[in-house]
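Taking the form predicted on its own, here's one chain by itself in structure tokens.
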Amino acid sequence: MLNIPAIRWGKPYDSLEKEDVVHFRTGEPIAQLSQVGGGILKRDMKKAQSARDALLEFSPAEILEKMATAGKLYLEADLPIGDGSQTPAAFVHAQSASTGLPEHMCRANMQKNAFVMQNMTQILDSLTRGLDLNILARGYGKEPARDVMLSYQAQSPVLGAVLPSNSPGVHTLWLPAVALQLGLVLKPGGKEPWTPYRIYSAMVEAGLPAEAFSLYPGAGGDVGSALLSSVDRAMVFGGQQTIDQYAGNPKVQPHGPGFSKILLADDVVDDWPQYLDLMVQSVFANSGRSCINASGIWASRHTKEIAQAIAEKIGPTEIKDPTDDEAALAAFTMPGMAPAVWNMIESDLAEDGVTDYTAPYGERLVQMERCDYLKPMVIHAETPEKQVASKEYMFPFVSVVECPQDQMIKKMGYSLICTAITGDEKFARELVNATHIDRLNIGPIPTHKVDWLQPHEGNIIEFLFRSRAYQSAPVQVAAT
């Protein structure tokens, strides 16, 4: 069994207090993970500037080259972890075993993280709008094409992140920090330490300085809170309560439910069958666990037929072993979580005008000895005012909502991703102007198809750097 220490600026720290990382079905320990307290993290943050200084010893071009190498190592190499090592296959097996995510989905998320590392040059070129990265490293410099002085000030020497256990795909969001020459301070998820540790190992093996990285496993209420209060720029992943808690805090970028939607406009809705597969995949991909999965499909008519058709596709889905390449459902590994979600859904189903189109396909809640499952659900809501129309859960769950097109934008609420299938230019323009939509797709684009050359929940450059004025003039030194 692996013993995984904390990492304090590149140095392993084997704590006396440890927690077992266990197999979600058998309870068998897979690894022991050192646990650290918030006090240790707070003391270590006094050396945060050293992390950035270590990365600044390299040019941006050198960092990007090493990150591309790290992406290849992450995907293909046998890498050190704790007192052992881990092949890619062993990594996938361990991640699936502790999180309940099917192995083929773990492999897909692995590809996603590797892609971002290997294509970081193009990603940053897009996110910075072609800015010379040496200007970010130095803090100022002239834009050659216009001979204009630019200055960007890093708002923190490190980026902190309180990471989740439920979706390995979110790690792509903090990866650019290293390429921008900011250190990383991570609190791994208790059930999913595998990704941050493997990325750290790959980056060090590729030649990036170990002293630029810290990983602090521990209780979220302690070490997570300490992280968020000790660094000047951090990400946190959680539910709506987390989003509300950190709303308006310029130092913290919270990531939570996406409430992503598909809108079938009046000019295409009569042809809805040709978009059925797109709708199904947007709901069903990655076991519905991602904020980029569709949790709402809105149309002015044909909504009952749409709900029926989607239910016929995903309602019969059965639970399979996570090693099976046909496994489509991820387990709920936290005790009591799936029954609590089911109770909330049952409450919403009791409202008039709400219909469960997956009811004919058997019980949705399946409880096991050490984990639970929720099978896919397709709910029809006669109006946007129904409570279920604004819900999102961590499994394939979608509300098909009947709503006139001229009320959709007003009533749909926040959407991380909105796919509007329409050729109506006026409607498309209204969607462009809607400030409660983050990523906007016009046309038949699945919600989970993400273009990494575009910002996601805000531009990380604008979060980490501040544009400011900078002027200089020669100083005349008197002769002695």
The other form holds:
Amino acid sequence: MLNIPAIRWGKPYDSLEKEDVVHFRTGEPIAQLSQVGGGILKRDMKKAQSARDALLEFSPAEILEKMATAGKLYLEADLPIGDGSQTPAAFVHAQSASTGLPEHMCRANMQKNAFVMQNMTQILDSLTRGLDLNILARGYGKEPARDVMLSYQAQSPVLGAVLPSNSPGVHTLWLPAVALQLGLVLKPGGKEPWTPYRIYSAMVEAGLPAEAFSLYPGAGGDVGSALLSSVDRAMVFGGQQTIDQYAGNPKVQPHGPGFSKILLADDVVDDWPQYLDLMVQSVFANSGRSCINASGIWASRHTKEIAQAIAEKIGPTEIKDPTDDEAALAAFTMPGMAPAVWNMIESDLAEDGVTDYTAPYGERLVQMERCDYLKPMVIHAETPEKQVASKEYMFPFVSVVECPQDQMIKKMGYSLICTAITGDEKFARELVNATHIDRLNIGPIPTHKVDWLQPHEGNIIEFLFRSRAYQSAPVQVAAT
Amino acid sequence: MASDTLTPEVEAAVKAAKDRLDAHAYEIVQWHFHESTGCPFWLEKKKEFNFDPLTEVKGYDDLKKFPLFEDEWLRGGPVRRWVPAAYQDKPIYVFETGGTTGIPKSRIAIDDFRTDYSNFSETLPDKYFPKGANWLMLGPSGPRRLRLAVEHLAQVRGGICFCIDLDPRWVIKLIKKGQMDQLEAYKQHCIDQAITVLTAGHDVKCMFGTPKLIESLCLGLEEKGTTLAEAGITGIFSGGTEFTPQWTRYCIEELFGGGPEESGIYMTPTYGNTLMGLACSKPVTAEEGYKISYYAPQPRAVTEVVSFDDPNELVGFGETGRVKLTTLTKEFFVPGFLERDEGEREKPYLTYPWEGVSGVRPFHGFASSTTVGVY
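Show the other one: the form predicted in complex with the partner chain, since we just had the form predicted on its own.
What follows is the whole complex; the chain from before opens it.
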């Protein structure tokens, strides 16, 4: 069994307190993960500038090259972790075993992370809108095409992140920080330490300085809180409560439910069967776990037929072993979570005008000895006011909502991703102006299809750097 | 008490301690259940028992005849029903525990807290807790025992105690509301006051602090470019379930800068509460992985580690169980109270020839509903 220490600026720290990372079906321990307290993290943060200084020893171009190498190593190499090492296959197996995510989905998420590392040059070119990265490294510089001074100030020497255990794909969000020469301070999820440790390992193997990285596994209330209070720029992943708690805190970028939606506008809705596969994929991909999965499909008519058709496609999905390439459902590995979710759904289903179109396909809640499953659900809501119209859960769950087009934008609420299938330019313009929509797709683009050359969930450059004025003039220095 | 692997010297000490405990238990039960000395609560409760404590309790093991002590009995008044008849004219204190939601548990006290801390004082090494040195008390006060107790400890050792208040009920409310920024601000407010006292020329050498506050104090002093040792502290006592081996290691190795010989700071863990008094710890060493084992102040209080299923069944040495407390003082009698903690049963040794408990942590059955580490 692997013994995985905390990492304090590149140095392993074997804690006296350890938690078992266990197999979600057998309960068998896979690894022992050191647990550290918030005090250690807070004290270590006094040396945060050293992490950035270590990365500033390399030029941005050198770092990008090493990150690309790291991406390849992450995908293909046997990499050290704790007192052992992991092949890519062993990594996928361990991740699936502790999170409940089927192995083929773990492999897909691995590709996603590797892609971002290997294509960081283009991603940053896009996120910075073509800015010379040396200007960010130095803090100022002239824009080549115009004789204009630019200055950007890093708002923190490191980026912190309190990471989740549910979806290994979210790690793509913090990866650019390294290329921007900011150190990383991570609190890995208790059930998914694998990705942050493997990325750390790959980066060090690729030649990036170990002292730029810290990983502090431990209790969220202690080490997670310490991270968010002592790092000047940090991300946190959690539920709506977490989002609300950190809303308005300029030091913290919270990531939670996406409430992503597909809108079928009046000009296309009669052709809805043409978009059925797109809707199904948006709801069903990655077992519905991501914030970029669609949790709402809104249209002014045909909504019952749409719900019926999606339910026919995903309602019969069976639970399969996570090693099976056909496995499409992820397990709930936290005891009591799936029954709690099911209770909330049952309460919503009790409302008039709400219909479960997956009811004919058998029981949705499946409880096993050490884990539970929720099978896909398609719910129809007659109006946007029904409670179910604003819900999102960590499994394939969608509400198909009947709503006149002229009320959609007003009533749909926040959407991380909004795919509006329409050729109606006026409607498209209104969507562009809607401030509660983050990523906007106009046309038949699945919600989970992410273009990495676009900003995602807030542009990380704007979060980490501040644009400011910088002027300089020559100074006459007395001869010595 | 099993003692099959103990040395003859320890075995003899264990037997003597058990004899003392039996005699003490008999005396305390006589006191609390006699009309002339007992308190209204126990005299009334006696009528419900199917045995006569005055004739049928001859030693410690007979205390099993009592039903388990229910902490609900301590919630609400009149509090005077707990005052023994013989002490009705004494000045009475009331100490509280809990109370974040609903009515707190209350116990009356007269001199017990002084006795507990006078006894504890005898265990402190004078080298690090010099007689006559002043103290800092950095922890909860208000209706809690701790402030008066630590103050008495300072006084009994010839010192004067400076106190910083902390209201754990407010802290728990902040945690439950998720107002962590407010929590940080409140903690900082307490630490600022502590640093002010330590840097004001009061010759403070000893202190009580909870683990989280000691940690914050050290970090706060570091921010100001100094250390706890430079501030003059040589002896610390601390306590609670937050006092884990890992925290102790971090504290000694990193915050203090090494063990007592290296850093000049000696820290002793304790495990105490309003009902028990103060349990002392076996010396904590790096060689033993900073393991913390507590021994109750027997015969005034006894802790046992019992089966989760049967509170009258001790677990084996080294095995895990729930902590059961029995308090045996003339002021207060608590037979068989199941604590909110669990731990491993430890063997007696020469300094404390009765069994102890290590690895104390919140009882796993409560873990999801208990807010721990409040201060």
